[in-house]
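As structure tokens, one chain now follows by itself in the form predicted on its own.
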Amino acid sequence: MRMGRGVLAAALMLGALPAAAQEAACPAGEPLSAEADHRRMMDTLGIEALRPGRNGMDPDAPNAANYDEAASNPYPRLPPLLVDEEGEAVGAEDWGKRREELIALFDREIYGRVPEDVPPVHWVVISEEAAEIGGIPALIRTYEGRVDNSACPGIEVTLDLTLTLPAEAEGPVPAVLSLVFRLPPGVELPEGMRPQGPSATERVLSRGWAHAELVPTSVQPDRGDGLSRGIIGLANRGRPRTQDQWGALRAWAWGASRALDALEAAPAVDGDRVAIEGLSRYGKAVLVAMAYDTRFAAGFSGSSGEGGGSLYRRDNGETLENLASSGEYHWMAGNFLRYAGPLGWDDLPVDAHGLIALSAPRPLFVGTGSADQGDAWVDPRGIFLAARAASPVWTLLGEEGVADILYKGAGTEDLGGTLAFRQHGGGHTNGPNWEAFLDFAERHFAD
């Protein structure tokens, strides 16, 4: 029996296909590695070769990572900000349709397009219990957000969320979700990663909040090989990206935004107060998802480098070309694999500061670990650059960003602003800047 395209799609919404006619929307097989997708990728785009990316643990690689700051662009020209597609000067009422084109940019270049049918995610409590973190009384709500795969039922996502409050509040507190990373049961982090002194929910409890924790891998594989699974995989239904189409950090800054509808659904839960942190990686996709849903009250990116806060066209550490390489490409949308290919850096049309004003006017904690610390990898001086070549968006919509000051290494800061920055004196962990960013994240939450 032959069926009609509406009655596929209508058989598809409802997941009553035949079980021959589902196998065929949704095509079941093993992945592709992700060495061949990231090659089916250059095909489609017709690029024949990339650019290496730099090599981070060989100093004596002919491609080592450049420290050298002489030699890493250090006076890049930036993609304007503050004048639009049709050569005019931006003002504040003029924002919001400047704001849609940097997103829309970002949605073809960098970070990719959200299919406009992805499943909806109903979220359930399974399991809740009291508990006592760093003397303080509090209840562990642990969720799961069940991704409706009515369509495609080879392919099952589930966000995977916890929600710690203090027991004894009275009324709606606000909230701190993370962004956090889930490690195999006897695998530990790194000593440079590892939190030192009280937890980050002790720290946000002691404050009188909530802390939530979402595993974003549990919104989507990372690595190249999942792109057939997790939510990109089940909103394509198994099948290979379109080279627009989203990658792993528009995927993970979608998961944020799901579970910031469980916690506005939370009554324990100030809605309108929930800030977002995350580290590396992590810090990469706060900035995305704030970006993306201004419901986030205040964002927390901590040591984001290159794809993140740090300026692409820059050559120190990290690099555009390491973002494109097989290792990596999945958390980018396709097209950007041209930037390391037939175009190079000065021919995006955007750079990390436009990432980072799309979080304007609200409040904004951008930190990095230090240098000689083991944070050089990600720019932290590239970072700073980022922010302050954002701050007149700040400065335009009537707040204040980061001051025309001098970076200094280590120890520069400037937290007096709504955008605000901080290199602490650690490496690759936010542990050193979380006191600091709760301090200014209560005093916006109290204006």
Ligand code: GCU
Contents of the next structure:
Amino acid sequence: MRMGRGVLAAALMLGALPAAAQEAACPAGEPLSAEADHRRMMDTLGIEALRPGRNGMDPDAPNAANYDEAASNPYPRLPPLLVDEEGEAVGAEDWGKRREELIALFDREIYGRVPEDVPPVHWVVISEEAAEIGGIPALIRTYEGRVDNSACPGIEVTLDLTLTLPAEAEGPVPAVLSLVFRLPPGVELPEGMRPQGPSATERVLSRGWAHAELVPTSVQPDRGDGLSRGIIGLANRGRPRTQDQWGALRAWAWGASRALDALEAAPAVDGDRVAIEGLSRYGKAVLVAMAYDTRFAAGFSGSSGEGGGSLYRRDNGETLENLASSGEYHWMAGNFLRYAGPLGWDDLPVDAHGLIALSAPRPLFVGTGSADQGDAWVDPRGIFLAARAASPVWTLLGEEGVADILYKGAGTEDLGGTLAFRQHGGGHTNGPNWEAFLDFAERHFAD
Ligand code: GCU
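Show the other one: the form predicted together with the ligand, since we just had the form predicted on its own.
Zooming out: every chain and molecule, the one shown earlier first.
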């Protein structure tokens, strides 16, 4: 349509043009399906086909998950952590530089890069109520983290954070920030994952600490067709990702950092003693958050599995190819897909031991459940081996990693160092590891 002068002037006065211009800058419309966006990313990368993942549901499937240790690549050759890109040995004084090299690799190849102009978050307290939790007087404060969406009003992102404080605390207290699953009404967790015994909030409050809970899906939806929404979509103004941009794990870690901003601003919380906790996909996000934000003083990553603490170079339970599929690729950078075809696991310039090492020298508790109780998919031994392989970095920085202990499945633990490993006898849950983690954190926070 051609506009006459008069129409144009009227449109300007009514503000119609700025809206139209905004529409062009921030296209709305139906998001691509996960399959279509996955295919689009493969085309961008020039990939025709990816190797299929393992089937964790059907042991008779031709691609059934492998749980035979002898066939798992039991002695993987891992990229060295303490040799830099020039081939030089890394001393304690060089760790900062080596750390940056590793971060650059995780940024580009694994989790993706955060764009430079991510809009700011404005935290607002929306309610405060007194409560009693396990007999402890408490104060529950609800926050909304409103992300500035003036550049793209069609995409709203509001971070969902709750902070439960012990009401009778004197002075600022340590806090644990949990990344929590929020289930749709009427949906229940599978049995092995249902919390048993006291809630995490009750356990943390019993130590005299505060417990914060962030809902990661309020930062970024947990699905491929959500990539043009959430913080990733907003920062991209509704457009699809480029191949090196962040996936959901990096976005959830970014959200955890924004939650930490809010906790640091709360006078009742000691911002220098905030730990972060999560299970499964959020156990992966805990490791990413610890790696990228050194303000987190301690971490508790449970049953993180593939894409988290478990070695990529093992064929046990879930594999890299599962992460590259249309059901999970949104957690990762687009570039990561290349390692599921044409490249292979051994082409990865880093492995999970490098991710764990990026927490050093801070206290990190790496937990899993047991294979025969429903936690086989995460490859508990693969997580143990990664923690062992990361341990020299703690030693280099004057702390202790996980000692050279024998792996024996359930009951394998070393809690004496600043990097701890503990495999409990339950399933896919952090429940039976909570008290051990809190003892561990309490000891380190007292130092
Ligand atoms: C799936 C997925 C895992 C993930 C888990 C979870 O099992 O394959 O990688 O950790 O879901 O988050 O519950």
